[in-house]
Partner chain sequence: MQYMMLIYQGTTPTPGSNEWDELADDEKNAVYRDYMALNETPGVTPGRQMQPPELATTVRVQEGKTLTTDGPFVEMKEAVGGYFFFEADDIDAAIEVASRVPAARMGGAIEIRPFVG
Amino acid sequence: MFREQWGRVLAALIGILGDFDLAEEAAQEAFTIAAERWPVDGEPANPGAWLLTTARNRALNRVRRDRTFAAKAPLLVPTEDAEEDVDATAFPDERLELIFTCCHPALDVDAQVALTLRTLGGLATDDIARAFLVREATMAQRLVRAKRKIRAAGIPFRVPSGDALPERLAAVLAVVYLIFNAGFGGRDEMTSEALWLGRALAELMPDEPEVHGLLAMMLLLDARREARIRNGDLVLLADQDRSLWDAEQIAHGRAVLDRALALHGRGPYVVQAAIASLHAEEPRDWGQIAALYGELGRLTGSPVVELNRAIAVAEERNPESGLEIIDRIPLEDYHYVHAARGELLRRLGRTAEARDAYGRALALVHDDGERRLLERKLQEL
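For the form predicted alone, pop in the coordinates of just this one chain.
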């Protein structure tokens, strides 16, 4: 229930209170009370509304002890201190307001992404720190500074209108993309959250091709969810059982991609969606995939994209061509570089070098599923 309701409850509270810290503390208290009471009393008919009412009343108790009670108390409009269910239709869904607040241009992009992952996505600070490759204490301070800046600058809690929407879009899309990536590692509720946000953004901004590109990419990748894990182990794309893929969702993703292309979309999310669509075909057109990765690299300048292009080139031509590209990529601490080198060296029969590359990848990997996959690759050698 925490994973399903956290973002919605917190967004509603921030909309009421205008205070990130107070809202987060009150929401945490409400979920703690639920964890204690629901196993005894049973789950309420409307869990989200129950959590919001409980959190709102806990916030009122805190405000009463605060000197700003006179200014903030009227916003809460409680009926009683008891936790009562509110009508489901009265439970606001203000997650879009929250994501655009977190992505205000007064904050730097890293702070925008981190704050939204923390508040809307419910990710722990150490998870966000790992995504940013920084220490947990560093990330905690970054989050504190972002909240203070929102309060000091009086950043409004609302979806911007008119010309202000597009300039905020890049950061918003980056946030949704990272939330989806967090879910793609096995947290299905995060994937669902990212897909909800993608659909909501597509409805809010129907003429923005990159919005449709991101949604199409997520739909196409998520369609393979059931085939990615077998008996607890990660299954590579080439080895997946395609009968487990969600054909209806693939068709939906391609329809959304068509909408992005009809809007003359040529941005990085549209290109990534096109690549995902090609990966859903059999046989795969590796030449076209490699060309699209080349275009994506031109748009982003990302060495990670260049790694993906190298793999596609290896499939289209030969392992030597892919290895030549990989050896120029400046990502010594990125385990996927070493895993890809290990695979191509294995195909070339350079077993000792392949073993060394896989060993380097194992030393850098954090995910248990990926670790087991690399261990299997080493055992095969």
Contents of the next structure:
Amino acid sequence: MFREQWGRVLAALIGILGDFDLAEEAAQEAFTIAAERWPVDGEPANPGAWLLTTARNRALNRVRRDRTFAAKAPLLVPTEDAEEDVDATAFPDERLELIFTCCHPALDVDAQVALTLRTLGGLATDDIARAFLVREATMAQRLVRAKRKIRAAGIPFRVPSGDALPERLAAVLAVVYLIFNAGFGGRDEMTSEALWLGRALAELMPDEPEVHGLLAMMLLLDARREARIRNGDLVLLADQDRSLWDAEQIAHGRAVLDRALALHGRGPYVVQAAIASLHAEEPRDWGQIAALYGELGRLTGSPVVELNRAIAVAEERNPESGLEIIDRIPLEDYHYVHAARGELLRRLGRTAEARDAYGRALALVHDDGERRLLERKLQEL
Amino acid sequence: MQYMMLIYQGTTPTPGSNEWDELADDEKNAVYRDYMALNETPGVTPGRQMQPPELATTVRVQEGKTLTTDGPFVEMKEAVGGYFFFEADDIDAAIEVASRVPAARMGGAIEIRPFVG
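Write the structure block of the form predicted in complex with the partner chain for the protein whose form predicted alone appears above.
What follows is the whole complex; the chain from before opens it.
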């Protein structure tokens, strides 16, 4: 209930009031009242409209009482019909306006992430702080500063139009992906938050292939979550127990991917979703996977993608072909490069070189799970 | 909203320099044309042209004593090279105008500073 309604109610309130803080306080008040009354009086027919009306009226009363609020929110002019109930059908869904405001490039990326989780997701400041490993006070300050900048710099509450949309949408998707990655790094609640945001975006922008691409990719990757870790250790895809994969979620992810492809999507998220889908097949079509990594590399220019292509090429043809690609990748300080070299050298029986490569990977790795995996590989040589 | 638009030249060639002389004629003309179009954009109040940062003088007061030094407060290429005012509904319009300032694509940058109130 809270999660379904919070973002919509808050977005509509910001649209009406033109002020984040005032809207947030009013929304909080309305949700508190609902928590007291609904168990006794029963849930209203349209909970969202009820919450919005209640919150709006509270905000208007506050403005009437408190002149400093009126000065803060000059857009807020109490109208004659202010006390009337909000028409359920006219309850506007302004979550898109809200997410584009939160992910405006004039805000720091960390602030974009925090603000999106706070306003759309309704997460508490200390939960966000924990997920991103910063102190609560630091996170609170980050949110305050972001809201202050929205007000002072005139960041609009609007979905960008025309030419600006692709770039701005990419920024929104990047924020959702960052949240998802925080989840993949062990903060499970962030994964479900990212999936929830992805679903909301897909519902709000049904014709944008990259939106479906991102959602499909997240669903397909997350479907393997249970199999990724065994006894606290990372398990490589090839060694994963496939019975632990969530088959239903994989099917769902593929359906979302089909939707993106039907919209002629060929952007980076759609390609990554297609790769994730191919990785969920047995036997894997390494030729196709390598070709898609090639396409993704052309789209992003990322050497990390080139590394993945090298691994796919090694599977498709032979380890030498993979090594040839790896040796051209300018990523000396990236432990995966050395881990991948080590693996391919091992397959070629070049044990001494493989040991060297794993050693270099170990010197660069930070994550404990990955370190143990590398140590295991080194011992098995 | 009212914005102060600060132009940082960075490595942008400016008239009078060798780098400027090496620019092709259409490139030079494009720069003049773009600045003129900018000055005629609704909401823009052009700033006055400033002498280059090389001719700046910086003043500090330490323990009651006025210290005057030759040159800008920051590094030469970090110094403000020009400015204009812009009035619009929101920062998106200011970002669009900033992106049309030649210095933004020639090695410099534009800083958008909203005014208070």
